[in-house]
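Given next, in structure tokens, is a single chain: the form predicted alone.
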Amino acid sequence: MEPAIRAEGVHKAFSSVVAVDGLDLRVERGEIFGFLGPNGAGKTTTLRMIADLLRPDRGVLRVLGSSPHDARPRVGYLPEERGLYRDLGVMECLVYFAQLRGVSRWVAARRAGALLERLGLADRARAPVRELSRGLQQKAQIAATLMHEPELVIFDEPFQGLDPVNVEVVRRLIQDLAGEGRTVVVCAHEMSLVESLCGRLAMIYRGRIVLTGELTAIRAQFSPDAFDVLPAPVAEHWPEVGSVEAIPGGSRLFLRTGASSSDLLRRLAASGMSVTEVSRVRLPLESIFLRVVGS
């Protein structure tokens, strides 16, 4: 079976501005995939090509085993800009969008009711869209994206405008979609949320993928060879330790070149200290993002 998304050498320019430059990307079916990059990196252009709103100038782009055009009925796309009809009631708006996708009115009404309940909007079903707050409009837009039950769901900034409670509602919804076997692509500035959701990711910069792979492997690649130890041991002269930094309640021990975690753990055990916590230092995704883009 082909992956959910396969891009090889995809190029897209607008006049003299190159937005996507030889993009190579692979998203497997059923995974939650993070797509990151600074403003103007080519993220939205890429997502719009996958959703068949733009056509590549050249290169190969396959979506759900077909061309983006043929796959379009099976793709749900949440754009960063909202596109609901402000004068329609929320339920009426969702049913209308579903009917545009070929869903019968009866089925659309049932699906809309379930999604509104799932997203905590059931009590606003008859309210005009214009009366909803920014966050509630965002949740209604998410519901509209899912009305035709797409196999591939593309979320461009799904968490914008949401308070912490509703961020968690949407985060769990995304996990549920993957649990149902759907593929989800998440483009978001909230790095901690991407970390909590995505097993794999790609970073794009100036139209090219500059980093991609399993999140755990990426974090291991960029994190220092160091351990946080609580409480702080007197480790400045241990042969396994190159340097020591103070942290709240303990020390961060940086291993010397050639030393291993096993060497450090044996040293800690031999020291006779009452150690309460030992944890490998892993850089947060935000730090990795800044390092990659900054370089």
Given for the second form:
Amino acid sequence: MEPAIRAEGVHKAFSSVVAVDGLDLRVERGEIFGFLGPNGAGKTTTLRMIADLLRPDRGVLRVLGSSPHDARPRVGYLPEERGLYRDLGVMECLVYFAQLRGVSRWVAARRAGALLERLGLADRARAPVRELSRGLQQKAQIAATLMHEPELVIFDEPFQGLDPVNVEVVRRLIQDLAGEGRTVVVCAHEMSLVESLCGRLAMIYRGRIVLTGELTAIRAQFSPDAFDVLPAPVAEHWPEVGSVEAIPGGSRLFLRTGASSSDLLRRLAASGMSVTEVSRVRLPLESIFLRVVGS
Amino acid sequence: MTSAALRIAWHEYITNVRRPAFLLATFVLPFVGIAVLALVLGMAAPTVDRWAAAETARVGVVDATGNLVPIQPAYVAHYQAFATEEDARVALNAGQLSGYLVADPAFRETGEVMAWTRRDVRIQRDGLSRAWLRPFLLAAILRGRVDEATLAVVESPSFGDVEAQVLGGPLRDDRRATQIGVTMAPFFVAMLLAMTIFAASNYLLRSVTEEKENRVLEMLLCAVTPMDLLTGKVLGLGALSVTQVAVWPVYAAVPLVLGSLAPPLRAALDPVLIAFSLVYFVLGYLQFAVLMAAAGALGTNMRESQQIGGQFALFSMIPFFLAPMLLFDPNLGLARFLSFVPLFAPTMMMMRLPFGQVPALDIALSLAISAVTVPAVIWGSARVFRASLLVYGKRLTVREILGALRQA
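Form predicted alone done, so how does the form predicted in complex with the partner chain look?
Below, the chain from earlier opens the complete complex, with every other chain and molecule after it.
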């Protein structure tokens, strides 16, 4: 089976501005994939090409084993620039969007009811969209994206404007979607949420993929060979330790080249000190992002 | 046509048919139109029946030639002889006359007289118009020179009237009865239809701009193609306009009840004229609607979109400026030329047809040109529409628009 998204050498320019420059990307079916990048990196252009809103100038782009155009009915896209008909009721709006996708009115109404229930909006089903707060409108838009039960769901900034409670509601929904076998692409600036959701990710910068792979592998690749030890040992002269940094309540020990974590643990045991916590240092995704973009 | 396009058409129709602006235009505007029509016909009435209008007129005559005085029995009701100008002036100032004529000895050769009146006198109403005085003066000149039968013909109120007939069939029977009303009423109907094209196109501009401003467009485009969206909007809002136009005949009942407006109304409801007008209406609407949709997509907000759309509207108003000239010659050179120019052709023809006999060649050629223009405009506008929809905060440059048009 072909992957959910396969892009090879995809290029897109607007006049003289190159938005996507030879992009290669692979998203497997059923995974939650993080798609990150700074503003103006080409994220939205890439997502719009996948959703068949834009056509690539050149390159190969396959979505769910078909061209983006043919895959369109099986793709749900929550764009960054989004809105609903302000004067329509929430339910009416969702049903209309589903009907545009070919879903019958009756089925659409049933699905809308279930989705609003799941997103905690059931009591506002009849309210005009304009009466909803920004966060609630955001949830209604997420529901509109899912009304036709797409196989591939693309969320561009799904957590924008949500309070922590609703962030959790949407985070669980995304996990549930993946649990149902759907592929989810999440594009968000909230790195901690991406970390908690995605198994794999890609980082785009100036139209090119500059980093891609398993999240754990990426973190391992960027994380230093170091351990946080609480409380702080006197380790400056240990042969396994190259340097020491103070951290709250302890020390960060950077291993010398050639030394292993076993060597350090043996040394700690031999020192006779009472160690309460030893953990490998993992750089947060945000730091990796900044490092990649900064470089 | 896809089901999505039909769904959008229905949504646009239902949403807009409930808007106050639509209800106002549909149920209030026709009343205003009928009021204007009645006003125009009312103002036209004096010239329509110039004889009846001057029934109460009384004109003094000071004659130094012996041609006008004594006043012939047929004219004594409206003309009165005076020995001197001074006497006539006193009667005029006393309000006994609407004016007086002075004929000097050269009258027999030149036929010219001098007329005096007061500021408050209305020339048409009070019997001082050239048309009203003419039989009296003509009879005076001819009396004794021609026989009485010839004189009677010349003095007849209908002398000189021209009733045009056309090969292949007569003009409308009631033409003479309410000449101006009959000519103008179909023109008003055509003008209303032509204006409806722009009103309906403006609905489209507003609809696209609102959806762009509310950021609904991108959500919609995830579900449907730009062509479906454009087709649905053009159909839905076109149907809205047809609803509006379809309501108007209901108002025909009002002037039909008012007897004096019935002949012009019957003329306006000439089925052939209506059929042609509707064909041109559809062709015109399709052209301007997609142009306005593109204008709506090009603008970054309502103000900017309306500025762009306004330029199209101003451009397309040119045929309306020719209306006064069309009254005298519907086959005016410039009007004929514009009838063959894409975009102008439908409105120009809608305005020419009510004024008289337009050559069949003009109708056939303008229809053919408009029929070819429609797909060309849709083709170009759809590309600009597609290219502009996802651009926020900035307007496409001319180069980008040309690029969109070149894109296959």
